[in-house]
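Single chain ahead, by itself, as structure tokens, in the form predicted alone.
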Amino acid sequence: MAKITASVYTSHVPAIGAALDLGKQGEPYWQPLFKGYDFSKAWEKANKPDVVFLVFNDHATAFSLDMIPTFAIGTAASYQPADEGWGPRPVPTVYGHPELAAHIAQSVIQDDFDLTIVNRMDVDHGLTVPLSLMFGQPEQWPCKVIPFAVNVVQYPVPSGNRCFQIGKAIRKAIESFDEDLNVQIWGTGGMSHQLQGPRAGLINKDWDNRFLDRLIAEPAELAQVPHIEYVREAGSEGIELVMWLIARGAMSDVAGTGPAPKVAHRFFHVPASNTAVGHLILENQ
């Protein structure tokens, strides 16, 4: 059967993608950030997944404010890097796993969660930047990817608890798939940042690190944090962090089928553009 072996959490700042694409990794500003992912790239080589179930938010590329689903699962065979206004990122085509994606959609919808099925879309920096951070700059991504888009752009957005609960349903779906697959689930976005208004540039290091502490040790309690706290403490775009709760909800300890996960790696860095960057790898035991 398919098995979730680990969850990965990372910010997906667009400027990180630009820095990679322009070869700026060694510059003094960017070097400390990319150094924080050296372990992660080596870890991925040693723990290569067959499939990554990647939770991200679209930034008005595949969807727009005319039509934006709360939860959308990609079931296509492939996805092209999106043109976000300055041309597509020079990264490989993302190849999906339509059979597993369709199975997850069937299972999760039958568990009473409404998903939008997406058979064609381009994927923006929300998905490609995490792939670059974890896998580097290969000619081809080393695994299949199932995109799972969450609306954290236009209110109303899903609650942290709703995200946590759908993570449980995703774990159940993946682990009922009749194929021996090593699956990782990634939660992306955040950490604290605000892009507009009088508080533009807001970063809250203490709140971010407390979020990481609670994500590791008390995820069910963290899932009860209301939206207003994310906005007040982490900025208007800090709400992206609810997507991390989907990945955490899919871990074995939450399901009662395993002990607390092992913290393989933890990293926090400021600044990256105008965003706090957080990163965590949790391994199922």
Contents of the next structure:
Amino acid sequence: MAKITASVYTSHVPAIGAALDLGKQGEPYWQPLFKGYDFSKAWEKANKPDVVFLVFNDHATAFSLDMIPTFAIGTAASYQPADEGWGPRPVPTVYGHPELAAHIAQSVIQDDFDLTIVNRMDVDHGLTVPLSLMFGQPEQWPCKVIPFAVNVVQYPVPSGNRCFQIGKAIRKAIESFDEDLNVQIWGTGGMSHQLQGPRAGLINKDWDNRFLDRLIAEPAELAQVPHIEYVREAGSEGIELVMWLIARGAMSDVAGTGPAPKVAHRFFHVPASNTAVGHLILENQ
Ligand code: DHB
Ligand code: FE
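Next up, the form predicted in complex with 3,4-dihydroxybenzoic acid (DHB). The previous block was the form predicted alone.
Full complex below, order starting with the chain above.
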């Protein structure tokens, strides 16, 4: 059967992708940031997944105000890196897993969550920057990727609790797929940042680190935090963090089938563009 072996959490700042693509990793501004992912790249080599179920948000790239799916699962065979205004990032095509994705759609929809099925989608920095941070700059991505897009751009956005609950349903779906697959689930976006208005540039290190503590130790309680707290404490784009609760909800301790996950890696860094960067690797035991 397919198994979720670990969850990975990381911010997805577009400037990180540009820094990598332009060979600026060694510059003094970026060096401390990329150092935080050296462990992660080695860990991915040692724990190579067959499939990454990648929870991210589209930034009005594939979707627009014309259509706003709350939860959208990619069932396509492949996805091209999107042109976000400067041409597509020079990163490999993302290959999907249509059979597993269709199975997840079937199971999660039958479990009463409404998903939009997406058979064609370009993927923006929300998806490609986490891949670059975790896998570096390979010729081909080392695994299949199932994109799972969450609307955190246009209100109303889903609550932390809705995300946590759908994570549980995604776990049940993945672990009932009849093929031996090592699956990781990634939650991306955040941490504190605000890109516009009088509070542009807002960073809240204390709140972010408390979020990391609680994500590890008390995710069900963390899932009760309302939107207004994310926006007040972590800025308007800090709301991206609800996506991390999907990945956390898919871990075995939440399902009651395993102990608390092992914290394999924890990293926090400011600055990276306008964003506080947070990163965790949690292993199912
Ligand atoms: C930045 C961060 C984001 O999450 C994003 O989607 C766009 C820009 C930034 O920090 O610049
Ligand atoms: Fe973003």
